[in-house]
Amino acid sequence: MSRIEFRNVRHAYPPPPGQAPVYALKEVSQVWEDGGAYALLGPSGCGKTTLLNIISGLLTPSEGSILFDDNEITQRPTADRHIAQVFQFPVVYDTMSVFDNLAFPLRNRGMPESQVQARVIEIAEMLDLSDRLKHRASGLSADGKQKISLGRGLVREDVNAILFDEPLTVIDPHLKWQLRSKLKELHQQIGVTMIYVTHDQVEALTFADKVVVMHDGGVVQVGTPVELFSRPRHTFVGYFIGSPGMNVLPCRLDNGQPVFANNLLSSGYPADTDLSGKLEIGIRPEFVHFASQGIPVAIEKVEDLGRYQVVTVKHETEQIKMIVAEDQLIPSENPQIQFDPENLRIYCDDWAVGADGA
């Protein structure tokens, strides 16, 4: 197991003649620590497949370098870097047998057969296969298939990282949970880092211990689930994460308080008055709530959703989203709302000022 450190890292892909480069990763300066269970998390084209193979020697990025354990490693090759990847679809030898697909790795490298027939039955039993080592991989449905791919980086015990590529899309729904249980168990069981990359934030915050969380080709913020949800950094980050995603609506400033269409607002994270450029409020449904005295809104609709409602107001031309108790009436006549004072967060252009901003 290793510790990687990305160092001013990017990566542009060839342009078509006579255009300049475009960066699919823009710069990044990285650490998974040894043993970490991290996950990347971005929409499409957000750059998580290209670091991932930076990472795993598939490509060599266009700058900055890359190190295990202080070691530079940014143009070795892949089989020099003890590197396990479990891609999107499951890459498995269908005439072999689940033993010998999980084996396989093992007699590459010239294990003796009493080490590899131990260390096989050790990792069946881990994935729930033991029963299946002497059936033919192809009669095997698409989450089983997909354990032996994550089965043969586990068998390895050389491994530095084993890195997930969307593991889960081909998998039906109703075993997704079961497989990421499996993947968060076998990470306690085994210590070894494990990358993940997806865009669904439920895998994302099921799985890691922190995420990454990528957009538009650069990393805008790293932290546990906790961390993200309670302290977006950026405008992105409380959108993307969380369902619904943050409110993040315009503002003014007042001697450091926000104002949100002549309302004037309180915020426990008081920016400074001289700050230039696109300046927002990002207040998550939950922290919003009706009071006798507040921004009078217009409600546009209501979404029982069992546990919770998820109310739409409007206030002039903004619309806001709500959570509210299941049991909580809404206000038939003059609704007016609140923001919890605490949970408000000023943005200027798209990143958090005031107390722990960027």
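Bear in mind the structure is a predicted one, so any value in this text is a computation, not a measurement. Numbering follows the first chain given and starts at 1. Compared with the form predicted in complex with ligand ADP:
- Domain motion between the two forms: of Arg180, Ala142, Ser230, Gln88, the residue positioned at the hinge between rigid parts is Gln88.
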Contents of the next structure:
Amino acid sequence: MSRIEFRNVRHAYPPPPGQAPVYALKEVSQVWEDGGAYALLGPSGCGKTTLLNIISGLLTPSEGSILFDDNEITQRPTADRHIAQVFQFPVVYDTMSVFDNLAFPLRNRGMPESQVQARVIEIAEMLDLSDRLKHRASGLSADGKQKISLGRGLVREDVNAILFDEPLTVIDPHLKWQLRSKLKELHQQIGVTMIYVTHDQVEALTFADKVVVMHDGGVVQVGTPVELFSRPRHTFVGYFIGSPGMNVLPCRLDNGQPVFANNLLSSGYPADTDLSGKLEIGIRPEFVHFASQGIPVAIEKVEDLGRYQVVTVKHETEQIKMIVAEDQLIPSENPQIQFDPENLRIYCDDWAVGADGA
Ligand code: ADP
Ligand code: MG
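Switch from the form predicted on its own to the form predicted in complex with ligand ADP and give that structure.
So here's everything in the complex, that chain up top.
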């Protein structure tokens, strides 16, 4: 097992002739501590697969270095790295039995057959594949095949890390939930570093102790689910995590405090007074409340989601989402809102500013 470190890693795929390279990874310096359960979360195209393939060695980065336990391995081939990788779509040997598929990574490394048997049986049990061990892999559904791929990723105990690249994409929703909790359980049992790539915040937040949020080829924040919710360092984190995401509204500053459409607000994290750049406030819908004195709004939409209501209001041209208790009445005359100062953050060019902001 290893601690994995990226130092100033950048990667550009070869550009079409005559064009300048575009960096799929802009610059990543990041440590994955030994034994951690990490999720790599971000929208499609932000560089997640590129980053995983650089860890496993399928790709050599254009710049920067990769270290496993302080040993530089940037140019070393995949076989030397002892990384197991599970891809988005099943990779199985169709003509082999389920058993032989699971045994493959172990036999490949010369494990004695008696140990292979024991380990394959254990992994098959965990993934509910025990009754199909003798079947040919070709006869299984997409779900079944992906379980084999997961099994092949999990079967070796001598790996530095296990990488999962959106592994549950082809899995049925109810099984998805089951497999996700299994992976989490397994991580607790075997303690190998796991990096789980997903674009789904629920998957990321349930699997991981630490979530690495990626946006446009870079890492914008690394934190626990609670940290990402309560202190988004970047407007993208605020917007991407949470449902609905954080409200991001234009503002100017008055003595370090934000002014939104001529309403002077109060933030627990005032900004330096000499800031310049695109200035915005971020406030999550959970921290916007109706009040007897505040910012006048018009109610645009009320969605009853059972346990709570999502209310969309408008002030001048700006839409604001609020989460309101299920039993709370929505004011019908002259509605006004307030932002909770402790959860109102100021952003400059998308990065949080103010005490402990940046
Ligand atoms: P993700 O896994 O987050 O969806 P990727 O790492 O696959 O993102 O892709 C990041 C960026 O790199 C995207 O803009 C994608 O189009 C580009 N890209 C990925 N693979 C290649 C490739 N083999 N050649 C050229 N561009 C690529
Ligand atoms: Mg991908």
